[in-house]
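Coming up is one lone chain in structure tokens, specifically the form predicted on its own.
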Amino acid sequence: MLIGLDDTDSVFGMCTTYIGTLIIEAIKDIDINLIKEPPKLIRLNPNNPYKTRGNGAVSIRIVENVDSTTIKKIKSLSFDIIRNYSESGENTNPAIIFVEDNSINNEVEIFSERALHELLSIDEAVSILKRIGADYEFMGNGRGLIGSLASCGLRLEDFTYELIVYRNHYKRGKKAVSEKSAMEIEKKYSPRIFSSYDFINNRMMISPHSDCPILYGIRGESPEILLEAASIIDSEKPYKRNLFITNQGTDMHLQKKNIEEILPYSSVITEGIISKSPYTVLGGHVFFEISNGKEILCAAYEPTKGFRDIIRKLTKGDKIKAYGGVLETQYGLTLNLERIEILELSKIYKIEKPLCHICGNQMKSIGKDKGYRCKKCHTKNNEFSKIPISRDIELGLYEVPMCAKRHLSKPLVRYGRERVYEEERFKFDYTKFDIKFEGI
């Protein structure tokens, strides 16, 4: 059986991974062997206007052949936790589903894949849940059912791990996590652990700034390396922890599209020739346009910091591949850049007056479209000189800084590190993983 949950948080607090952890802890208290693999943390469409923060849903797999009495108990305690711990608010719509593994059919898998790229309806989710015989409960308008179903049905093409450590959910205010610890992890463990500290912008990335129960989270390629790194973190006393298999850092949200195929709220990879050179607007945002028959506006917003300096070096005629999320803005359909690949650089020339072939002095213009004359030798020349200008940029991939990176965006340090989930899901013995910290 799979348990899926989503939308239990809000912009003001709580966290779906924390509520998932409470459910897992309660199930382990029934029988430690009921859950043998880490839960999944699935990041869905990052451009969804209904998302709270990271648009993450959680799924938990229960082992086979569990008796009906235990299943009933699991459902009851899970419902209770969702009701008692979910954040309240008009834009928070918690949901939880229970579905048999063999009910995850092609329709569910397609729906789950679409949840990465589109805006899906509550009615469609409910219709599928009824057809596959899932048990579910929701609060509010039921929007959380979409992510709950998608978290159970999404097949991972690549995956990473995140170890999340929590403070007590009643505790509010600033979190005490050592910045020095994050620096040490970045220096010592990168690229096996990624996105811990942004040295370029002097920003710690392991501790969220929102008022949620997460004390810190570290992301990497194996459970063992994350647990080792966590031992060097200096922080306030932690409360609970959990290990998640996740699609973070995989680029799973991106689809290759021609410009004419691009729709709002999608995330795309598209190629084009720069048709309008980069320009900076009020607020420090940098825009340019690319075309391959149809044009689209590309944006490097102020939070992308030094990435904008790369964009400003581009010019009309350059051929690039643009990666990013698409939204309708005041400027029209806009591709919010996460990364670019420069494929070809156009040649830029500086136009200068020609030199006299006799004395070598620079000639003077004798009028518009009339050519040039040397004052000394009186020689004429109708052609100006084109001097090539060196481009201060090279072909290749360029990404936004760590502090501006989305959960799903694959860091360049992860290129070539893709793995298959089905081959590795049982390599870590989750039955021996302790959610509670010793002494609590």
Ligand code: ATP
Given for the second form:
Amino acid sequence: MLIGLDDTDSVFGMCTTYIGTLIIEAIKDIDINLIKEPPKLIRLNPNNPYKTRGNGAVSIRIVENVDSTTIKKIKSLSFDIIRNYSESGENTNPAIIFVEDNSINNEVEIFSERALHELLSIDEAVSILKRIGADYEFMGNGRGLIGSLASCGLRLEDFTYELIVYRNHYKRGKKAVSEKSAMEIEKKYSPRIFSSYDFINNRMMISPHSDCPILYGIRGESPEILLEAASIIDSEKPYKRNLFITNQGTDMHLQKKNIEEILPYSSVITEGIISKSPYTVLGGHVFFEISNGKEILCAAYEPTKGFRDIIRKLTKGDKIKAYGGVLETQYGLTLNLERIEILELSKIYKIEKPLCHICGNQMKSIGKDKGYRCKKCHTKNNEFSKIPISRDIELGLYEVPMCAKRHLSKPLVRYGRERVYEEERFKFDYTKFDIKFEGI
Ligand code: ATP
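Taking the form predicted on its own as the starting point, write out the structure of the form predicted in complex with the named molecule.
Zooming out: every chain and molecule, the one shown earlier first.
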């Protein structure tokens, strides 16, 4: 059986991974062998306007052939935890679902995949849940059912891990996590861990500033490496921890599209030639347009920091691949850049007065469209000189800095390494993993 949950938090606190962890702990207290694999932290459509932060949902797999009394107990304790710990408020619509593994049919898988690329309706989620005979409960308008279902139905080909360490949810205010230790793990373990410390912008990335119970989270390729890195992190005393399998850092949200096929709320990889050179607007955002016959506006917003300097070096005629999320903005359909690949650089020239081919002196213009004359020997010439300008940028991939990266975006350090640590991943035994904090 799968348990899916979502939308338990608000901007004021709580976190769906924390509530999932409380549920897992309570189930393990019944019998440690009821859960044999780490829960999944699934990031859904990053352009979803209803999200609180990273549009995450959680699913937990219970082993097969559990007796009906235990299943009843699991459902009842899970409902209670959701009811007691979820935030409340207008934009918080907590939900929990229980589905049999064999109910995850084609329809559920397609719905789950679409939850990464489209905006889905609550009605559609409810009608699927009814058709597959799932047990579910929700508060508010039921929106949490969308993520709960998608977190159970999404198939992961590529995946990574996140080890999340929590403080008690009653504790609020500034979190004490040492920046120095975050720098240390980034230096020591990258690329096997990623997105821990942004050395370019001097920003610690493991500890969220919001008032959620997450003290810090370390993302990486295998459980072992995350546990080793966590032993270096110096922080206030943690309360609990959990390990999640996740689609973070996999690019699962991106779909290849031609410009004319791009829809709002999707995330795309699209190719085009720059038809309007980059320009900077108030606030420091940089825009340009690409075209393949049809145009789309691309944006590198101010939070992308130094990435904008790369964009400013581009010019009309350059061929690029643009990666990013698409929204309808005040400027029209806009692709919010996460990464670009420069495929071809156009040649640009400086136009200069020619040199005299007889005496080598610089020639002088005789008037608009009338050509040039040498001041010394009076020779005439109609051609100006085209001096090629060095482009100061190379073909290849460029990404936004770590501090501006979306959870789902694959960091360049992961390119080509997706399967490198496969063997080490499956050595991990989740039944032996202790959620209660005893010092990692
Ligand atoms: P956090 O990452 O801190 O857990 P969040 O950013 O995940 O918070 P939620 O509070 O879970 O935000 O709110 C997102 C809401 O949007 C949920 O109700 C979820 O079911 C719903 N949702 C997720 N994906 C889609 C989608 N593709 N279309 C419509 N609704 C969606």
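Heads up, when I say rigid core I mean the largest set of C-alphas that superpose within 1.5 Å between the two forms. Residue numbers count along the first chain shown, from 1. The structure displayed is predicted, hence computed values, not measured ones.
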Open item on the list: Please state whether E424 has a C-alpha shift of 2 Å or more between these two forms, with the rigid core used for the fit.
Closed with: yes
